[in-house]
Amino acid sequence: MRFPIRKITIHPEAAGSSVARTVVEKCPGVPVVTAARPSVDPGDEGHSKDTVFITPRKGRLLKRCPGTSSYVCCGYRVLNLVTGCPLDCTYCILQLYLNQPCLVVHADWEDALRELDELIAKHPGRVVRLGTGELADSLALEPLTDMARELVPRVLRRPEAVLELKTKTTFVESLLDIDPRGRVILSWSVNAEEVVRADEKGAPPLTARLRAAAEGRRAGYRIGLHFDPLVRFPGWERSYSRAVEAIYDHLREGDIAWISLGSLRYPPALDAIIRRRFPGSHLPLGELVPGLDGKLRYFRPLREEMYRRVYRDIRRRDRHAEVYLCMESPEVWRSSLGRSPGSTAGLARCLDAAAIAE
């Protein structure tokens, strides 16, 4: 699968830049205009998946991942490389957010290895979580811009850093052949079938995110998982236990590094985006109330016993790797996996620790 591309706008300042030459040089006979805003039909309403920006940064690349001091945080950086994804999932948060219109691919991202040699130099002995999977599927692109393929060998010469890489695609293939020294966790979104099917639009089967997560395995990567969004509909009790046994299919115990659990939630904002382009999804549907963070989400004993169904089904095939819940409570944490870290620092020092245990 290759997200077919359109039209390519580079700005006259990223002209010069290797990312600009790889990107048209794997789209032969695809436009390239240049121009310092991106060229894009009327009616795209801000979401169009065929056009591709390739733009200087305007600001920093590394930031912190955007938590909320009311739930519990995973306490990573992100370093934002691309903007805009070419998948097209019903819950996307990226709908409400993102107001250019088409996929942006800035050129000068070696500057965010600068930041994090700056953030290293200030924390000196700590391990750095770092991923680029908050704007953008971290993989998507791949195909077209090399830049995971890019990026890792330039992280792991940093010992501090660890990298995760989060796709719901398959595009491996570059990173094969690279050794990634225990510090690269190559991670996916997992789901139901059910929720794939109508709710992930562009992206494969879970099956075969699955094969290609074994690839990654055969070839020195430790695995993430992160089954986010969590979404009640009628059966899924089994059916996220099929999708548990199917991970343990392809992967094996002790393969696996971490796994999150997060329950649907999106801004209220976003109700009415889903309802417009999506109006036959069921997801505004479910019992959502508004959580601390003023996002809705399920009823706080629903999403309990979904963490607490998953959670048992994982720990009857695993009980190595790290199960986290993505932005909840220490009270939830408790009921749900009977404990908690406590705080943010808490889960990060977890993580830390799973990322550079093997």
Second form
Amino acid sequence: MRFPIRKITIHPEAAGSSVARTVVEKCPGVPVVTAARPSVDPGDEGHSKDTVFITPRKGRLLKRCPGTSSYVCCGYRVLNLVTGCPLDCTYCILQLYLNQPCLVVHADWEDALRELDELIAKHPGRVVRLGTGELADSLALEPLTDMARELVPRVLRRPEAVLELKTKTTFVESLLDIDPRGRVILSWSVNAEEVVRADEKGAPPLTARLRAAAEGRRAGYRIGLHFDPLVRFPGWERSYSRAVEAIYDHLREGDIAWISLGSLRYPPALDAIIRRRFPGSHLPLGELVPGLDGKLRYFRPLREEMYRRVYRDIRRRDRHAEVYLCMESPEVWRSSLGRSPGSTAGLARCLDAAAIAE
Amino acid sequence: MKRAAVPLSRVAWRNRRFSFSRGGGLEELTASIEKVGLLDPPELLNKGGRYIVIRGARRLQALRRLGRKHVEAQIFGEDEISPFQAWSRNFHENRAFRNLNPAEGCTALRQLADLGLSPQKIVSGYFPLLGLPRREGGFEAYLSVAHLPDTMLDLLADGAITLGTAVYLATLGESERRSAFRFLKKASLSVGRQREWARLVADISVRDETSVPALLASVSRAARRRHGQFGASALQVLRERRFPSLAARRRAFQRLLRRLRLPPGFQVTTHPFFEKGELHVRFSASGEKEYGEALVRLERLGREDSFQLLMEPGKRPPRK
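Mind giving me the form predicted in complex with the partner chain, seeing as the form predicted alone was just shown?
Below: every chain and molecule of the assembly, starting with the one above.
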């Protein structure tokens, strides 16, 4: 099972790479072109979700998560091995951020490990939390590339590193026979079923994700969950309560390293894209107002209400998981969770501790 | 093609297969023709004795205004020119001398579609000529604008309504469109405000599953109860309905401010969307004595429940 791929373009300089070989091998019958630019059929907004372009990297692959100004961020490092996503979520920021017309796989991704070593050397004794899920779904292309399967053992050779693989898919099979030694966290973006159905086109239902999470846990992985974006709609309270119940139908207290809560937010420029690409979507009809960073987000009391409610539901089932807010101010933290990490550094310390505290 | 005098009564005025001209400036053209005569004869297509305008629709209108009965025109037979050639003559000649207004642009796109050109060809070949972004998504919207009634297209041509407003009006059913148009005319919103108006009306009617006429009728009633210009009040009512929690918080903030009875020269503000729980207090004082007094007042102010509540207007004041 994988997302359908109809065309593969390989940059001449990436032609001999192992990832190119793997992708071609796993896509028998799919036309392969060698070219310096991807050939893409003009599709929706000029993007093609079924074309893969394998290319040498441009610039650094390991970066600090850009986060957002004026709010507390989780402070992790992002490894951009793939950019673009075959899923088509209404709220996805990549619709605005990416200017490549297809799914881009960086052929020389192993160079990122050198960058990781440099980072570790710069901060000896510190935990380095990194993830591949910023500009892509960490596992959406795994059935094609085996990149996570290749990456995990290499990261594990570095005792300071903790890797988080964030996904909405169920593609964990390639990882199940690797011992994660408590330092790889498989994370799922989770949401109320109504949001999954209406706004996460191409993504599996919540229960399928949770079944995959349970499988990952049985294989020894710790689990991360991200309620992001929390969306307000009639009956959201009960729906999110049901989602929390579903989580603990599949996982036990102690299985989960962390749960993040983040409310719907996006730059104003994405509003027009959502309205154009998803004319029936109710997301832009929420009470979204400009935040301190200029992004549109629910009016603060509405966000706080959602955080309080979902946090309460989680705490009824789980007293241990580290629950944190994604891109919120210390004031919102205090009024929603009754505490605040104070700053990005403070939250990063909490999550570093949670990452290694099995 | 031949030159001949054609009775104006034989011109098929309503047939806009090739011509798209619309908008002001007809007075100047009429005056010019009256003074120096018709210098450039219009082009007409003879279709069984009726004449369809290829080029020169405004010149013909000017002649009609002047009460002329005939026009000296270039006449094409149906076998002499294809419909696309006829359309192209008019389009490119107009484009050479001026920019088409949005109503004309949309009509031109509709004519191309009627001539059988594919959307892809129209988007890639003609959008750039009309200064439109080369995106197929907009095509249907522009096409629908071309089907608006003449009264609306004339206002679009004259700049009284924006293309965005016209696109919104085109998405509505006929009775909804009529009520929206009536409201717009009554509100006489500036071009800049129309965009906000259209977005608010569209969002609220979809979110609340309310018909546009019902929404606008209730907004009109609420706006009439307020002071000030109808358009500004109506827009404010729409904003409050679109953002009800924010509006409630703002009202609560204002209530608390009034309760504080701020001394003259004092001003208390906060983040416009209450994103930060901070208050900004400004006061003015001239001289050391006034400054000292202001500080004493400020200190007293800070102890008042209402002042504390300004940061969290949703909370109830604590019991003393």
